[in-house]
Amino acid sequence: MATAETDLAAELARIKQARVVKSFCYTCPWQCPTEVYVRDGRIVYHKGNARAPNNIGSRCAKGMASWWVTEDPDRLKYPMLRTNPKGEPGRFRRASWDEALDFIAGKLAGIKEQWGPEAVAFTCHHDPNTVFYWHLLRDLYGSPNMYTHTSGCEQDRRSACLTLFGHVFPMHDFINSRYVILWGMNNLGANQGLWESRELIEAKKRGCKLVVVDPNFTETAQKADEWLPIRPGADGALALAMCHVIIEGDLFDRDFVSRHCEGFDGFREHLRERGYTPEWAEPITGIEAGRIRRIAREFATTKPAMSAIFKGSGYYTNGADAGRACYLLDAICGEVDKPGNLVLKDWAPLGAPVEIPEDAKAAPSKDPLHVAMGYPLAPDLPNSRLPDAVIDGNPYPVKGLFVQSSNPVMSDPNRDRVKEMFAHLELAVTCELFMSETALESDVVLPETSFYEQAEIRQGMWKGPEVVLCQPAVERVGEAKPAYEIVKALAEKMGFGRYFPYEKWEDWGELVMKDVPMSLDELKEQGFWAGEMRYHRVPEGLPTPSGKIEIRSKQYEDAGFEPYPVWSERSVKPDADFPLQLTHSKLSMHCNIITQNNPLLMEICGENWVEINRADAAKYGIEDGGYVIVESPKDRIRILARVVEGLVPGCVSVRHGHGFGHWAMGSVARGRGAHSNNLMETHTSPVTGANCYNECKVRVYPAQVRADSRPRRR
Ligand SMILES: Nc1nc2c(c(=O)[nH]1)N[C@H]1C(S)=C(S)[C@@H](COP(=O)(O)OP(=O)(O)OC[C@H]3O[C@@H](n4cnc5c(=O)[nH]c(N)nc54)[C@H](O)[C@@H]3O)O[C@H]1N2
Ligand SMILES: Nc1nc2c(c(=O)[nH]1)N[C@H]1C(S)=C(S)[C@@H](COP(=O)(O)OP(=O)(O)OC[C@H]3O[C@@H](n4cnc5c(=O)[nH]c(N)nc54)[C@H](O)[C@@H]3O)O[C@H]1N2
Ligand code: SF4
Ligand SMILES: [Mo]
């Protein structure tokens, strides 16, 4: 049936004389479905898939100018081994994927023979097809290790999430809603789906009320309601006396926490027993008591409402329970799952792309990495925890490392424990587009092809089910490769190449897509399939032990944990000689570290800062537009300052992107900004590993040289 749309998809196609493909942008996690017009090979325009439930149709700054990765001189075109030992400043030889793959299929032999599959480890942030290392590694090869995006990201917000309603990743109905708040969470800056960012906003609109709890005044306080400018690390005291204020003032749900909550009572004693009141809170959060019972009452007042968090709450020691208290004011107003909620989202039905039979699997003989390091409740590696694993043989020694789209030189805290990890290793693989300040300390560098190179049938992030595709649009870079035929070429030097037998990628399509009510030519033609959005999931039982919201947690008990959330200090808190806090947030004009050999957004945004207030900068000597250097007890940087009036005195604010010599070989990103991860030490959550990268104190003072007049832009 062809829509309005459709046809001005073959409109467009027609006038600029372009082949269209259907496609998903992943410059960032949030995959925005995309139409991309091709012309003698290049691509000529591309936009949003405006019939998608995602984005309907927009895309960011980001993802417009996501195309420059196409064409970028400095993508990796070949595969690469190492000439020189680890630990050294790498070099490198052209070798042909023949060569490559049978250096790594010999080491993983090799390490197998010597320390068991389990010392091999493989790890990435975005996973493009990373299921297929998956399927080799895992189920033939034998090692149970196999972690993804969280190690870096999110951990303790999704132990919170997992832990408490059985659900990893919530989405967020912001249109629905009359109440939000958001701790620490910049979905106006760090864009998540762009479908968000628009609900948000429309529902701003319709007028809901929207609470941004942060120390910075970010782009998102900067469009709400109201900002509470709280303390680093304080956000799990502020939820729990909002909670208190709730429960003592039984404004809780009654009959929501009586059918579908396990350890409602206990709770209430528990923050009677521990005094979580405002008055107590107060000094800790910075936020005033009255407010914080103001706040609490409207919270619980105003429905529907939504208590949500992302990385800002799990920067600290303290986070998980940071994490599981904000998401409780959800639990206790009976807000989970309805129109305006946090949405336990259904998945999508996708198959496996290859069929390995039981008895082919390897059973793995030894627990994961996170389990024996004791963190059976994180959901992925605790990647800060890797290197004592590498480096001391705790818990168990590994001696292989695959890392896939991901930079954890650059992403980890504390890099100079990282870089001494990888001079540790018998085998280094980094599979990756750039050759990134990772991909230099590896042993074995293999190109691999973009988005726009390559398919890639994944789970979608709107709040309903959803499957987005992407599919080959231009010639691939060089001799780069999709991860489907790096594995299947590896595997069959491993002698298991029968269980990747496609030919073709949309071979392991057809199965990918076997259960979806979509055929594989269909969602080629359509970019995407969606399914219904549901809501009132929770009286159909979670996926907890209890089949409840475990308010009382069994999982934290079992584990070794306080059973309901505790307040805790943070580990690092300043003092006379490093008087400033390190936190982070992110650029609105770039996704991490992906995007800074990209011209159009460097024009942009060429370099990050340091936020400091007024005050602190009056104190330090700083100006706005001077040059700074923030120093730690470990290391120090040099960055560009702005001074600003809205972020809590007392910290500092280095907005994560560029530095060092990033993007070892990038032209365009090379010495542009600052680099903030060797500042910190090697700090953790106690309850998931998740690294902490905002537990660090520094000291500001004004470098030598002053600010060049580039234009100041966010
Ligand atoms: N434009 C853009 N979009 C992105 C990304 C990007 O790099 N750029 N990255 C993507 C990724 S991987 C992720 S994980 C998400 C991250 O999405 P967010 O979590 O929304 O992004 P961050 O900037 O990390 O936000 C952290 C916020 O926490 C605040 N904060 C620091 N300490 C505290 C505290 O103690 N309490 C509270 N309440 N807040 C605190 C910081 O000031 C900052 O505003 O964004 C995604 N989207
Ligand atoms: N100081 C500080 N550190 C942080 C953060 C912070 O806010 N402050 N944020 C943290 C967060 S939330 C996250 S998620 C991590 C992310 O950190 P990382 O895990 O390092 O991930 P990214 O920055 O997303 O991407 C890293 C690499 O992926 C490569 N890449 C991009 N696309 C592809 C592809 O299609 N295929 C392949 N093979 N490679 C590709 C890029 O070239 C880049 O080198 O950083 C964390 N580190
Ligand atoms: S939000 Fe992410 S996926 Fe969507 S267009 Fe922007 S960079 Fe691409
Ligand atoms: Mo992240």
Ligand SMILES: Nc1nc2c(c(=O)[nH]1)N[C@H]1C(S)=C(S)[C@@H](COP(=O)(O)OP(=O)(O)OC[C@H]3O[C@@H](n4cnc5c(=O)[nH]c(N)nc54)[C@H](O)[C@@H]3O)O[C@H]1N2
Contents of the next structure:
Amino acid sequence: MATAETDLAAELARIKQARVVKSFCYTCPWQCPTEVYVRDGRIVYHKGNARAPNNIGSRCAKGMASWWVTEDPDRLKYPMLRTNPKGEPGRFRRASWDEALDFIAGKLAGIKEQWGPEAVAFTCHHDPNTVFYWHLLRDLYGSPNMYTHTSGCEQDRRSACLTLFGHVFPMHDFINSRYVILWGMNNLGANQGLWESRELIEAKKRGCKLVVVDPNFTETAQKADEWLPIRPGADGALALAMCHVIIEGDLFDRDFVSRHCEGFDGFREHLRERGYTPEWAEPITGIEAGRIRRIAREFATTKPAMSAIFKGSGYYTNGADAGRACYLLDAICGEVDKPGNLVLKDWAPLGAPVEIPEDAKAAPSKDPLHVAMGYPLAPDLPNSRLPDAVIDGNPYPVKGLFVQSSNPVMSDPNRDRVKEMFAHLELAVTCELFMSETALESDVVLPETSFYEQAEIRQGMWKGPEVVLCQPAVERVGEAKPAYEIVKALAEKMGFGRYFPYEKWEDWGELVMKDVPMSLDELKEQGFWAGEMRYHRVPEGLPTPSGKIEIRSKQYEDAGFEPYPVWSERSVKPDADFPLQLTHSKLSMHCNIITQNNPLLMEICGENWVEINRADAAKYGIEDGGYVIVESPKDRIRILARVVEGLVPGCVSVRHGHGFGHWAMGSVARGRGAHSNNLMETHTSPVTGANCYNECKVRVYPAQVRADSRPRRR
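Can I get the form predicted on its own as well, since the one above is the form predicted together with the ligand?
No partners, no molecules, just the chain.
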């Protein structure tokens, strides 16, 4: 049936003399469905697919500028092989695909023979096409170590959701909420999940109260009704104190917790015994006890309500219990999976792209790395601990590493340790769009296609079950290949080619869509499939050990941790020599590896900066717009300074956008801004394995101060 939107698409295509390709944008992980208009092999226009429920036709600046990746002259065009020893600045020569894949297949065979298949690991950003690598390297080769990037993102949040609700990634039903508390979440500043941000703004227009808990007066805090300027790493203390107020004030949902929660009575006693009162929390958080009581009571008595976290509270070694405590506010108030709450969304019934018989699958002989490392609750690889396996053989040796669509040399803490790791690998393969910092440390670099040049079918990031499609819109750059073609060719070299029989992407696409009530042809025409949006799944039973929301976590107890959330201090505290706490926040114009080499985005935001409170700036002689040195006990960087009022004194905030200060990548990105990750030592959440980016103390002084006159360490 024709609609105004389909008529608009047809009219735009006529005006621009272009064909329309239904697709989605993968500049950030929220993959907004799009319409791409192509004429003479070039993208001439693109817009949001207004029929998709998680888009409403909108695009962000990152998405609007994303077409540049199809014409970027700095893109990788050919396979590259290293010509000099690792540990030195990488030098490469062009190779054929046959030569590169023969090299990889030979190395994989040798590693498996000497060390076993578990000595090979794979890590990526979370590209949906990584499933092809999983089928080859896990199912057929036998490695249990297939991972994504979550430890550098929202690992603590994901672990909290899994142990409490049995759900990997709940969504936010802002539009129906009347009271929202966001803990370290800067939706409006990070500029991701546009449909969620739009719903949040619309909810505010309808009278929803928004409270933001953050040391930084972020873009989202600026739109909030109330900002709680909490001290860094103190979120768990505040959330536990609020739980205490709600329970002792008999403001909890008695019927909900009795029916659907495990361990409520023990939690009440736990809070009492530990003394987690607002008065206890005040000196830790910097938030007055009376204010804590008021916010807790407002949250408990205003329905529907939502307490939500993402990354901010999880960049400390105490972040795992902080995340659980923040979500327990939802649980004790009965605010889970109802309109206006966290939504435990259903997933679309997508199938596997290849069918591998059970008798052909290899059974791993060792536990996956995260379990062997002692992180059984980690939902993903503790990335900052991977060097331990590669360099020290702990818990067992890792000799081969595939990295796809991510840049751990830039994105993980302690760059020096990560670079050392690559020098110890017998095989390092980077599959990427650019010659990244990680590619420079690798043996083989394989050029991948961008999302405009390949097909992807994946779960959508809407509140209900959704399938989104990306399909090729323009020709590939150079000899770049999509993951499904790279894996098929490598599988043939390894003797597994028969398990990847597809000749074109539609062949595997039909398999993926076989259980979805829409044909692949219909999906290509519409660009997405959306199922029924549901609430109230908690009474149906949850995939937790008890079938309920686990206030008392059996999984934590079985892993040797406290079954209830406990408060602990962060690991690194400022001192006389390094008096400031380093924190991090994102940029609206940048996300992941492709934006820093985009001249359109770099014209708007061409470098990152550090924010410092006005009082601290005066104390240390920092001027707004000047350059400063941010120095930790480990390293120092030169970075632009911005003096602000809205930042808790005693901390500084580096805006990063997932990587500035590139020494590789491309002509636009190289040398712009500052890279802060080498300021920090390796700190990992003891529970979830998350990277603890904010466990770092620093001092800041004007860049013009001579090295011999800067403050001395004691």
